[in-house]
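The chain below stands alone and is given in structure tokens; this is the form predicted alone.
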Amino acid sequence: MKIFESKNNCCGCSACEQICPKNAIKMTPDNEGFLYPEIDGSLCVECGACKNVCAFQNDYEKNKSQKAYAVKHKDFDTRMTSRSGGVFIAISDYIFEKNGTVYGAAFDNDFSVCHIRTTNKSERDRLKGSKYVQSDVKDTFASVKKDLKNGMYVLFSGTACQVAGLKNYLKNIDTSKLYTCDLVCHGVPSPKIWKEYLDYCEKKYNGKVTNADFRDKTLGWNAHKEAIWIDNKKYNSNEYAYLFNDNYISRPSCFNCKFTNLDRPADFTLADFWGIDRIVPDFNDNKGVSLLLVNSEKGAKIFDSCKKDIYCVDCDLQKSAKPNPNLYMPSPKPEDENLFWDNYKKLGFEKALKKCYKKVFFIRLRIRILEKLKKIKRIFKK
């Protein structure tokens, strides 16, 4: 049995592994650190369940985005500890009021990223903040299925491909109490590279990583710098951010993602509300604003119940989506897409990082200089 022809056609959601009736599939990392299904031929009975469940190669359940909102949580601490406006906290609080469970991406003890099941607000708070690395969903699809069979309310958050994979996996299950939230995704970086970056930081600063934040909000919501704590001392950098933002360490399938549109698989879609100042003047205080797309009637009902905890403004959907390019196209491959991986395989992580960082730094510096020169010319023309 062959599930896909090319790595470009596998998003790593693991639905195939979890649906296999013979446990013949295991998600295994390749030499770049991305998980792919590996089939044990001695166990496989060629039933085709793995191919049929694949949302990336087959179709997926689509919800038309109905409404767009700018959202900020009323509780300032909640917003400051969230990546954008904290709307996910308000939605998940509603699920907990129903004695439900909430699933999402969290740091493990070694700062790898995986999906976990949470049953209270304290556990749920581990899901706060962006995780710019592909999350291992482990056995959470099967766990969601069990919760639903037990009559529980469930909220599952993840990338659009993970949500679509879950919903295909649950096709024969009553999902009336399932609520899903997908993220506007730039692409998922390699877990192996994230681990090597942490090792690099430990070597650079001579200590152990004790905390990590992919975007340090204390520098402002607009800041794009990671923070790494070594023996509880914080260091800021944009080295990993450069690799991520310039798409050097993204999964191959991300460059032909089929979910970069307004036909979302989830009830809710979340993003940073870039461009908020043009659309809702005076709403942004640089502490974070969420762009929330409510994609289904089921999602709209929950959102109405959350409004007591949030400030929200109804926005034009198309205008709100425009500053978020991953709502209408995949992130582009870099022209020198193999620059990082070729150097990584030949020279190791540290040298590959420095070569990429140096190139991106000078490109961005040149852009900033040109922008300043244009401003000066405009001033003189006046």
Ligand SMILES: Cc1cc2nc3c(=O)[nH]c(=O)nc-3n(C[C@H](O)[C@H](O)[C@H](O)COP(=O)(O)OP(=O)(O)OC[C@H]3O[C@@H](n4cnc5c(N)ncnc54)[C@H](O)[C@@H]3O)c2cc1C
Contents of the next structure:
Amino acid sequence: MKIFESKNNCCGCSACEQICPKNAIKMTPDNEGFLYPEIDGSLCVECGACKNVCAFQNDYEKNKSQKAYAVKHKDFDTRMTSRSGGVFIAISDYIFEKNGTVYGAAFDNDFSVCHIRTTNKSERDRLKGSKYVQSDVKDTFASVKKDLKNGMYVLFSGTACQVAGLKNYLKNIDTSKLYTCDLVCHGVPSPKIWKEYLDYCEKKYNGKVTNADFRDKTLGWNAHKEAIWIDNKKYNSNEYAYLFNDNYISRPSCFNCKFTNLDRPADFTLADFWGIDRIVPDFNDNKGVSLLLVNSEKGAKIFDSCKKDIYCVDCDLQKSAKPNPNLYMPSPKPEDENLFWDNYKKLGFEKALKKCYKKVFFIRLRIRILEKLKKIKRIFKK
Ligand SMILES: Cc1cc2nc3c(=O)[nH]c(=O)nc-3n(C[C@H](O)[C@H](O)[C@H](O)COP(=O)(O)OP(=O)(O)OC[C@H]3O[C@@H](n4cnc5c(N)ncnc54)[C@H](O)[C@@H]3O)c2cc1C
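Same protein, different state: after the form predicted alone, show the form predicted together with the named molecule.
Once more the chain from above appears, this time first in line as the rest of the complex follows.
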């Protein structure tokens, strides 16, 4: 049994592993640190369940985005500790009011990222904040199925490929109490490279990582700097952010993503509201605004109940989606797509990081100088 022909066609959602009736599949990291299904031929009975469940190669249940909103959570601390406007917190609070469970991506003790099940607000707060690493969903699909069978309300959040995988996995189950949030996604970086980066920071600053934030909002929502705490002392940098933003360490299938459009697998789509200043002037205080797409009737119903906790403005769907490229195309491969991986495999992480960092730094510097020159030219023309 072969589940996929090329790595471009496996998003690593783990639905195949979790559906296998013989437990013959194990998600195993490749040499770049991405998980792929490995089949134990002695257990496999060629039933084809793994191939049929694959949302990346087959079809997925599509909801058409119907409405767009600009959203800010009313509680300032909630917004400051969330990546954009904190809309996820408002939606998940509603599920807790129904005694439900909330699933999403959290840091583990060693700062690796995996999906967890949460049953109260303090556990759920571990899901706050985007982690720019592919999250390992572990056995959460099976756990969602169990909760639904027990009649519970469930909210599952994750990348669109994870949500589509879950929905295909649950095809024969009553999902009337399941709510889902997918994220607009730039691409998911390698967990192995994230771990290498943390080791590099520990060596550089001579201590233990005690916290991490991929986008430090205290520097402003627009700032693209990460923060790493070593022995509780904060250090800002943009080294990992450069690798992520310029797509050097993304999963191969992300360049072939099927979900970068308005046909969404989830009831809600969450994103940063880029372009907010043009669409809702005066709403942006540089502390974060979420773009929320409501994609189903079911989603629209519970969103009404969340409105007490948020400030929200009705927006034009097409205009709001336009400034967010990953709502209409996958991130492009970097021109020198092998620069990071070739150097990493030959010379190790630090040297590969430095080569990419230098390159991105000079490209950005050049862009900034050209923009400044254009501004000066415009002033002189006036
Ligand atoms: C890898 C990645 C790439 C992204 N790329 C873009 C982009 O290009 N453009 C854009 O507008 N927005 C992007 N986002 C989404 C954005 O950063 C915010 O998550 C979104 O605006 C929701 O914000 P929030 O304030 O409501 O919640 P937040 O507190 O920021 O997010 C919490 C939610 O994100 C989920 N989450 C966090 N990390 C992961 C992960 N690694 N895998 C799966 N789920 C995760 C949690 O389960 C939780 O549901 C990306 C997010 C991730 C994780």
